[in-house]
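Coming up is one lone chain in structure tokens, specifically the form predicted alone.
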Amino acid sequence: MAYDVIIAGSGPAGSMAAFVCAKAGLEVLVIDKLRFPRNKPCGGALSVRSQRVLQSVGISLPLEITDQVISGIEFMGPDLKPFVARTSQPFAKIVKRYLFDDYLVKQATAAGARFIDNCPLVRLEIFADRVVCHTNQGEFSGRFLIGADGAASKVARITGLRSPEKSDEIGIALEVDVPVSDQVWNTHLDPSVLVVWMLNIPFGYFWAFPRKISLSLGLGGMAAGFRNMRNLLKGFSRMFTRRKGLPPFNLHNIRGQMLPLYKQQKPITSNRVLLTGDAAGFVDTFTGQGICYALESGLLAAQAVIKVRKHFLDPTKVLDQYSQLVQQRFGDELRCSYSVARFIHSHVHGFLQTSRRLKCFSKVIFDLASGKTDYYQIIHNPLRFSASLFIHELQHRLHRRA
């Protein structure tokens, strides 16, 4: 059977592309090298912007997938003086990644896509009119191939769209889930607050994200600057429990994940192949956020394939259009995220001191998380951005005096 599109990888990017293509009536095959449901090292913060992308295609998340609703971030820098920035509305949800990813792929199959897990890609053949995927479970042919198989994308390697990155071109994250008793919440920890400590990690930070019955502890940053990451994570755990008045955590099953750094745009299409999500390098260098861009790129890739299939358009022109749409949607934003990360990590103390004093900092957090603004808009229109913050800060102070 020849499919309209084969999708390698069933994370958020792949499942989004599969769902949209299947809803449009295309014949869709999704393959994944792992058995589902599967765990993935990830804090699991799903921004308001990500939630809106899901809603735009008709996907609503069941309550059991959401662990916590987030409206604050506790920051701490090298001065070891923490402070909490709160937003007036929740800006994120914490989701269990194994349930979230499994739910999305089930939405795709319910829409008509075929899903085969435990099916690693072995070899690719690309012809003028089709792509042939050779796997451990057989040979599959499709008119297009969407690579959604993560930062170490085999699709990207085989097609030559990605070469092995240098250590200053990739990020690394470690994460461990530690159980937390019910009595700890609201006595020692606030379940509505993310903990982000920027303690001398190159282009990165330590995190503690609340779940229902556990805490996600992790660290992430540029690979070039890391030594003994496990020891760093253990040190963070000791410091965290001591400062929060908690008994020591036992860190079992520490997991690692490679993350691309979006330093410059590289090709994301080749012949009949489109890259999405981490496979295309779509990760915010400053925050490490990737789910939002995975969902958005999966949607754009699906729309490009649908155009070709439904309207008999030239595949080359439509794939070029996909690249252009990605650039317009978030390419400049991600490119600027590298500059933002470099600047802030070079001035961590000043950044946090300023953020502590300005109540409008919480507005920046929400505006970024909701997609109301982005790094590119801030950098390229600083006067307008500064004026809006000044007005917000003035309104807050006048209201407080009243």
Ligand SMILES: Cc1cc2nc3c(=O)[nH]c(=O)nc-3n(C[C@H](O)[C@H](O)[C@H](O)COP(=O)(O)OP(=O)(O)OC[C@H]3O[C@@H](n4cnc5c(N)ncnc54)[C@H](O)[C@@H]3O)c2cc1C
The other form holds:
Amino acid sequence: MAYDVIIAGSGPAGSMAAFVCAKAGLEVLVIDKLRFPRNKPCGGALSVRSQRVLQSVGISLPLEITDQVISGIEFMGPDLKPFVARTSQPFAKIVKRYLFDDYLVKQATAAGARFIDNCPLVRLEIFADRVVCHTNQGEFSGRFLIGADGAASKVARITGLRSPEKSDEIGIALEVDVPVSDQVWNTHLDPSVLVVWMLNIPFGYFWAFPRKISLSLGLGGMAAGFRNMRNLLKGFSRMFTRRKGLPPFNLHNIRGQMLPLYKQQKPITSNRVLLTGDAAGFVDTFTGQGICYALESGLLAAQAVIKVRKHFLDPTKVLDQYSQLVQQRFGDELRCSYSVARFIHSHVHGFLQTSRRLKCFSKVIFDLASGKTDYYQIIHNPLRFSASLFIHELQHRLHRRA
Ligand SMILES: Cc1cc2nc3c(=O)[nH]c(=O)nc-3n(C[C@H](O)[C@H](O)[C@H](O)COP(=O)(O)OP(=O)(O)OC[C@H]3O[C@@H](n4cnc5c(N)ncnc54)[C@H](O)[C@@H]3O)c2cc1C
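With the form predicted alone already on screen, would you show the form predicted together with the named molecule?
Below: every chain and molecule of the assembly, starting with the one above.
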């Protein structure tokens, strides 16, 4: 049987694409190399923007998937003087990735997609009218292949869409889940606040993100900038517990993964193949956020494939449209995130001092984090951006005085 579309990888990008294609009545096969539910090293911060993308296709998240609702960030820079910036509106949720990803793939199967886990794509043959995927569970033929197989994408490598990346385009992040008791939450930590310490890490930071009964501790940045990441993470953990008045954590099962850094636009389609999510390199270099772009690109790729199947359009043109749409929606924004990361990491002290002093500056951070604005808009409309900052600061000061 030939599927309308085969999707390699069932992270947020793959499951979103599968869900949307299946809803439109296409024959969909999703394969994943791991047995589900599977875990994935991730802070699990799901921005308001990601939640909006899910809502736009009719997916609402059940309560048990959300661990915490986030409305503040504790920043600390090399001067070791922490401060907490807060916003009245939550800008993110923390989700458990093994539950979140499993829930999304179940939405796709409920919509009619077939899902085979423990089924790695090992080889690919691409013909003029179809793609044949070879796996450990047999071969499958589809009219299109959506590559949603993550940062080390096999699809991207086999199709030649990615060759080994340059060292300034590869990020890396380590993460560990540390159990935390109720009593610690009540006395030492704030479950609505993300801890982000920018301590001279090239293009990166340490984090402590609150979960329900644990903390996600992690560290990420440009791969070339690290020597011994595990020791760095352990050092951060010691510093964190000391500063929060907690006994030292035992760090078991530290896990790491590559993170693409989006320095420039690259091809994301070839013949009958479309790349999405991390496989296409869609990660915000400054924050390390990728779930949102995985969901958005999964949706756009699905819409492109549906157009060809339902309206018999020329596949080449539609695939080109997919590339253009991605570029318009967030390609420029991701490119700017690289420049922003480079600028801020060379001026961490000034950036944090300004954020501490000016309310309007932390508002920008929250607007960026929640998806109300993006780097591209800021960089390309500096006058409008400065005016809105000025007005916000003025309003805040007048309000405080009143
Ligand atoms: C430590 C860490 C922390 C992070 N924290 C955050 C965060 O807090 N917020 C945020 O927004 N982003 C975060 N990110 C980034 C985010 O995890 C990714 O951008 C996001 O998961 C990308 O989704 P995806 O669907 O493209 O790929 P993935 O979620 O990586 O899914 C890819 C899937 O493909 C499967 N696969 C791989 N190879 C094959 C194959 N050959 N055949 C079949 N299947 C295959 C994998 O098993 C996997 O299930 C973090 C990343 C890291 C590494």
